[in-house]
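Take a look at this one chain, the form predicted alone, written out in structure tokens.
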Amino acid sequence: MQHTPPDVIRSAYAQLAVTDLAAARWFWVEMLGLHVQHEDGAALYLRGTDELTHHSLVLREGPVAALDHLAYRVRTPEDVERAAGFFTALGRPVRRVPAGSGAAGVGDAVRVVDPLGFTVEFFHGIARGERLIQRYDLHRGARIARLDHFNICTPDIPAAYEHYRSLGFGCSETIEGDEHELYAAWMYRKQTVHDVAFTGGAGPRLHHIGMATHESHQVLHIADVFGSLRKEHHIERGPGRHGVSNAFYVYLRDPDGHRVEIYTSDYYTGDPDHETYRWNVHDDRRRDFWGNAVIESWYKEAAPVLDLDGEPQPVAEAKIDESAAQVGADGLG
């Protein structure tokens, strides 16, 4: 019996385990400019200027730097129940998270370990936040507007693609080999290039979270800020322009090594006849539209993933050998 999937609206928040909350605050709040919505002794709840929900990033102190869970918002409370039924039917671990027992501000939710090995939460209700869009006195750092996407490392890109298709996600772009073997894919529910992307490589691991800003000069500005403070070692890759997504970007690493992409200038995908744009793995522009090389750490390093009990998930190696091909924007090689 096939269960109806939940009606996912968008990528909603990520919760990262960090080993030093003060150092994480310096990076994410003082440097990048995220707004602190709520804090307690062990966690910070952050959001961008455009976001009207309680948070889009949770930083919780823990013994190991890792991804605790990803979270998607669903359309109705009934969709939370549909998520529970959908993943139970798949034989996956499912845990209910009543309001008040999980992330601050979030209503009743379910957390699952999906077929890819990631801990994922589905929720509908969440507390509201003050409108900050025109609080220009509070805008600083990268002027982050909102969470845009998750990028996850998985050894089986076709399986990831099929799983998210079963959840109703569309596909905006792919990177493919000459025989149409799939190296990477960008998939969406909101009407942009992606809510989640899949990077081929050992997994499950978190490659990065993507934060949107409104203008390309804000990407350049945050790189200048890190450089002026002699903190340039936090800049990993860029600034540049992706071939895939067309986005202008810079990749930064926080004190624990968590990777964040500051991202702008992608495009609308909401037309019902929107077609997937397919990049060939041998097209050098896919990784960076200007042909700039991608450094080794960006290819190889990613954050471990915790299970429902907070233990690191075992990592499986990729099913295909990508060392023979240099894989483009948001793809490993």
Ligand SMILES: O=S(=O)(O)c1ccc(O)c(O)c1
Contents of the next structure:
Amino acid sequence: MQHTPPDVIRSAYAQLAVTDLAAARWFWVEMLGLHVQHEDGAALYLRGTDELTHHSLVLREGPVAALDHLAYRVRTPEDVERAAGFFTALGRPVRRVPAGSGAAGVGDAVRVVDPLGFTVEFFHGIARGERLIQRYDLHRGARIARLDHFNICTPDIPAAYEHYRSLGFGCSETIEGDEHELYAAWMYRKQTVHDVAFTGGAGPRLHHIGMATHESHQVLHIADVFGSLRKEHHIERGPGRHGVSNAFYVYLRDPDGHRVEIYTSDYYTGDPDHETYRWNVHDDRRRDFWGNAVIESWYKEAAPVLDLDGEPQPVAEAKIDESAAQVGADGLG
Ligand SMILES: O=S(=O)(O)c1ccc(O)c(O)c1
Ligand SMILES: [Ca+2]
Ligand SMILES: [Fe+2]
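Please move on to the form predicted in complex with the ligand, as the form predicted alone is already shown.
Full complex below, order starting with the chain above.
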């Protein structure tokens, strides 16, 4: 019997394990300007200026730099139950996380290890935060508005696509080979380009979290700030204009190597007949619309994922390697 999937509203928060909370605070709070909603001795709960819920990023100190879990908000408390039933029917590990026993501010939740090997939480209840949208006096750094998306490394992109389709996600864009083999896909529940995207590679690993700003000058500004402070080694890729999503972007690496994208100006995807836009893997504008090359570390480096007991998960090797795809005769060579 097909279990009804939970009604996912959006990608809501990520919990990262960091090896030095003070160093992480410098990067995510002092430099990027995320707002500290709550902290206890070992964890920081952070959010952007537009976020009305308690947090969109949790940094918890631990022995290994890793993704602890991704979290999606679902529409009703009943959808938390649907998530439990859906993943139990798939034979996946499912654990109840009662309010107060998991992330601060989050109500009754369920955590699963999904078919791709990622630890994923589904929750509905979450505490509110002060409305900071017009507290311009508190806007700092990159002036991050909100969490926008998760990007995950997985060896089997078609399997990832099918899993998220079964959860009711739409597909806004893909990168495909000449025989339509799937190299990457961007999938959504909220009405923008993605809540989650897949990068081909050994997995399960976290590739990056995408944080949205309102303006491209905020993307440029944070790159300038890292340059001014002689911390330019934290800038990995960009600034630039994406082909896929059309967003303006820069990728940064935190002190543990966690990758964060500062991202702005993608587009609406909310009509029920929204069509997928398909890029050819040989189109050199797909990842940077101006044809700038993608640095090798961007394709190869990513963070391990912890299981439900906080142990790093083994990774399965990549089945497809986009960085090895040769640019065709039409490319910039
Ligand atoms: O580099 S891509 O244009 O494929 C791209 C598009 C959107 C993203 O969020 C991203 O991380 C990467
Ligand atoms: Ca650099
Ligand atoms: Fe991204």
